[in-house]
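Starting off, we have a lone chain in the form predicted on its own, written out as structure tokens.
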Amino acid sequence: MTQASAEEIERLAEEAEAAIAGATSLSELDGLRVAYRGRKGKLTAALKGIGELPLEERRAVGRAGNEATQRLLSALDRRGQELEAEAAAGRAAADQIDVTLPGRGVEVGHRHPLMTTLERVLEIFVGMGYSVVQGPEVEWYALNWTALNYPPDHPAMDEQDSFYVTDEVMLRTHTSPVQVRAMRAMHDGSCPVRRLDWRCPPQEALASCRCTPPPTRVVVPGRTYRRESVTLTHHDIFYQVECLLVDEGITFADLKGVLAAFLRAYLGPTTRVRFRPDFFPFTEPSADFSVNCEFCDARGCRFCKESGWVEIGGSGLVHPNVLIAGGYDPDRVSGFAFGFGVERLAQRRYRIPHIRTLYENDMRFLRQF
């Protein structure tokens, strides 16, 4: 090994300095003092013989080594201090706002196609006078069907056409078992009417009646399930609305008034309205409604499957056993209800083709609404 002398070891602390003061980061300033004072550094290699050299002369090359590194570590600490400075102005200076540059744009979201839809729909039916309501998705099986006064045979109810979470609860496949709850709802508290249980018999609700509910007149929005395969106008899941009036002298005159008068209010006045004799367990008389093809103006095309006319919904006056579920007097009082897919009524709007591309969410799509 070299013995190193006071010399040698000024010469390296000057070559140290200088390296130092031209670092230009942080890591570049950790590699200078690994390279000088690590295990294996210069000035360390340099020191480690001062132990063999005479007494005099490891006296001044002790002290110069000690002086060489402090002067090594000053060096190192202001050095480091002006590079985190430097950096600390750095990001400083990349956060300031440049007020001569342009704004940047904001992209404003809007409503989908399938919401601003339904708010319109209901918008119309407030301004009738009607009450929003909503109910649960997963639905008892009672209300789903037997409150609905649905048989035990029904094909409906089969498992292939939907979905059931147990043998008592399902996803709802329509709306309509809003309208027992709204009848019930509209029972005095102290009506034993309010605490029935859903499952309970539907004449039991009549029979434990012991107030007189006002009138019924609501309208219910909500998504529904079906198992049912994908075509250009039905989807297995889809937003439904519901309407339900209940009062005394309700006739099929004031059904088709009432359901007439929306259409024409939402899709144009001189929209045509055809209805057609139907069968629906909750309703007795039933009929469903068409409205004439956008697309072809009635003269058969694809979409309206040649027919010329779009199926909307169903309706019908509510079956006696239906008002007896919500705690009616079918001899004193009677209703009607239609109900109807939101989704026709946009792809009718906006001349939309196939009902998939409403649940796409394709942006250049969307962009249009």
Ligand code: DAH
The other form holds:
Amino acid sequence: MTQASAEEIERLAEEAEAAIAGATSLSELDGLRVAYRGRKGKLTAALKGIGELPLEERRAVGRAGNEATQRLLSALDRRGQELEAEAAAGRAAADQIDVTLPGRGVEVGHRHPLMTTLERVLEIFVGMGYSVVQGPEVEWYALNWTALNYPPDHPAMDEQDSFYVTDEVMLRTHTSPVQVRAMRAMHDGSCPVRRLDWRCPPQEALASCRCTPPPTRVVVPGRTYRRESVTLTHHDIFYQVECLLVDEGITFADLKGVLAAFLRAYLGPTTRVRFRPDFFPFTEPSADFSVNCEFCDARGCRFCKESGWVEIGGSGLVHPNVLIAGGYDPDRVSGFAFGFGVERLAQRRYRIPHIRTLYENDMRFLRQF
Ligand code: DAH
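What would the structure be for the form predicted together with 3,4-dihydroxyphenylalanine (DAH), rather than the form predicted on its own?
First the chain shown before, then all remaining chains and molecules of the complex.
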């Protein structure tokens, strides 16, 4: 290879300066430094044979080489500073807070529509003088059925319809067993009824009573379980509210009055309530109760099964055998009871057509309430 001339070296310097000026990043700049000044760089190569040149030429080429090196270094330096400054400005801009942007906001949780329904329901009953009591979700067979006057062969007791833990213990299918628990709790601390085994035959409760229990006036919220397939209006886990009033001289008129007052307080004063004869082992007489369908305005739709009415729950006058199981004398007192599903009420109040959405925890659904 012949030694490069002073002119060639100058051209190299110009080329390098142009490339450096066009570099857009510090790493690209470093690449150019290596490409010209590195061990195998273009300028390094161009100056390699300088020692072999005759003195005159060596001076000229040497000067050109020094100049080129100086231009290269200062171009690298200049562009490096520019790129540093640009990067710093970019970082500063990124760090800057735009105070005109809307705030990010912290998401605040709120209660589930089922729970707000339940709270409102209880509030109305508390306003009417009822006490809120609860019972266990895992219940004695004897309280879920026997104490409530179910005959031993009643179809609801079938394993197909209920979840059993053992022969004696099950997931309660309704909140009604708490009627008996609540009545027994009204007895004096010294009355044997308070210490009776829950599984004792109902008659034993009354027989062992040594006190005159005061009126029972309770409302019982709670979760209940049934082996059901999930439909528009049914679910295998659901909430019920049970209401029980036991006192002297209670009649069906008291039941109708309290129930209608509650439904109108909850669903609105124009709510229409319908009672129809029904049968429950633990009430006599019994009636189911419905309200006018909110979805179709009583014209008939899928939600009300084309009837214009939505059944809310069951009710009746407490059967004498149930009073006996609670340690009350049916010759002295009478009572009414009713029970209903909370989901149905929430659906009707919030116009939720499908019960399943209440249990899916889909935020897009829950945010609406
Ligand atoms: N326990 C009944 C059920 O789950 C509902 C019910 C009916 C409750 C009549 C009552 C009543 O208190 O009197 O279907």
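Residue numbers count along the first chain shown, from 1. Everything quoted here is computed from the prediction, not taken from an experiment.
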>> If you split the chain into two rigid parts that turn against each other between the two forms, which option among 167, 39, 269, 105 sits at the hinge?
In response: 105
